[in-house]
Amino acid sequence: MSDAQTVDTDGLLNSQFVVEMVRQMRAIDSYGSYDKLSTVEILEPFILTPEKKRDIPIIGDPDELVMARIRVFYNALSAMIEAECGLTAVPLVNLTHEGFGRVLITVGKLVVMDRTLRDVHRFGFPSISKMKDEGDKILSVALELIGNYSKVAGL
């Protein structure tokens, strides 16, 4: 790995979103099994390369670990929204046992994110960078909505 790639990776792993994702993963680790793992190892379950995705059946029911990872991702986004705007952001994750559902993040009475989920047993991102990009995109839209509708967000 070249020095430029190392710097890029270090910057990515030290980004606010990745740090929050690791914090959220450690929060659900009641037995301390993540204590000795690196950032990359902790976030590895979120990475679903095309090869890994091919190994997962098209139709399947999500297990508790997958559902926990989905909650971690949206909890991390909510925590970042709170940190940026100073208002409480609340994620609501509603999933069926078949792997379909919806995620909302609200700030006050304002819905800042609404996403329909399908095939959650295949939830993941091609890379940590893509996961961060998705998180940054959602965060940007949410903060713009809060800025535009601050009265509703403050209720």
The other form holds:
Protein chains: 2
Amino acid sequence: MSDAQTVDTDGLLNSQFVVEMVRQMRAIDSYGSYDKLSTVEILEPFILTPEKKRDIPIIGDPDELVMARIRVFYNALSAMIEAECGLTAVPLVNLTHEGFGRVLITVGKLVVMDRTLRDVHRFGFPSISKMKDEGDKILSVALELIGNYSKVAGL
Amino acid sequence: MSDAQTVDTDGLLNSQFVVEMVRQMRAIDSYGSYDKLSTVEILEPFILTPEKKRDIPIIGDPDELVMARIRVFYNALSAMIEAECGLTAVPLVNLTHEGFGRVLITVGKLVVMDRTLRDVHRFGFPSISKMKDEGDKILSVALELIGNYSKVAGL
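Other form of same protein, the form predicted in complex with a further copy of the same chain, not the form predicted on its own:
What follows is the entire complex, opening with the chain shown before.
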């Protein structure tokens, strides 16, 4: 990575979302194989450039690693929601082995995120910055819902 | 089945919950093998008398049939919630192959039922009547929640 890029992405790599993503990735790294990797290297599997995406077949079954990455992404979001609102956020990732499914995050009795996933063997983002944008979007919708329906979230 | 029993259970077997359970069981019966079975026979797999339960090992992996039955039970509940409140109720059964997991039913952004399941290879009820009681209990809690937080349920 060139110095210019490092400067560009410094704020991004220290953002709460990226830090949480790295923490979640380390959490599933039982053998310490990420110990010496940088943030960019640890998050590399999440980045699917158009070229990389083109190489993945349209139809395919997701492997355990992809499933684990999807969990990491939604766990990180749940951890951030929890940090922001002080209430437990529980992610629920329900995928078939064919890579279709539904992801929920609940806070109390409130569904703060609800998505249908498909083609998860192609799960990824064009860049770390795009991934953070996506995370921030979900987070802000979730926090707004919690703010509006705090009683249900507190149930 | 003796006549005395038939009279006893007539109201039960025509109750909305039991009718819905039978409908859901028939829905997964692709080969029409239940076509000639009575209600009691169709629901027989859900009934685990203490004797039958004793014969199932404490630890075991649930097979596809048990998983399907669990889905039937929560689908039937969702259908009933939907019939009562007029809003779509979506069940989400998330089980590991080891038989642990979580079941949710959501209406809009409201979680109207949320249960942790374990040992699902032993899923069953002592009798049809007990199964209906359990269903009615979940249903009444769900409908009360929807009544109290109708705005969230309508989201």
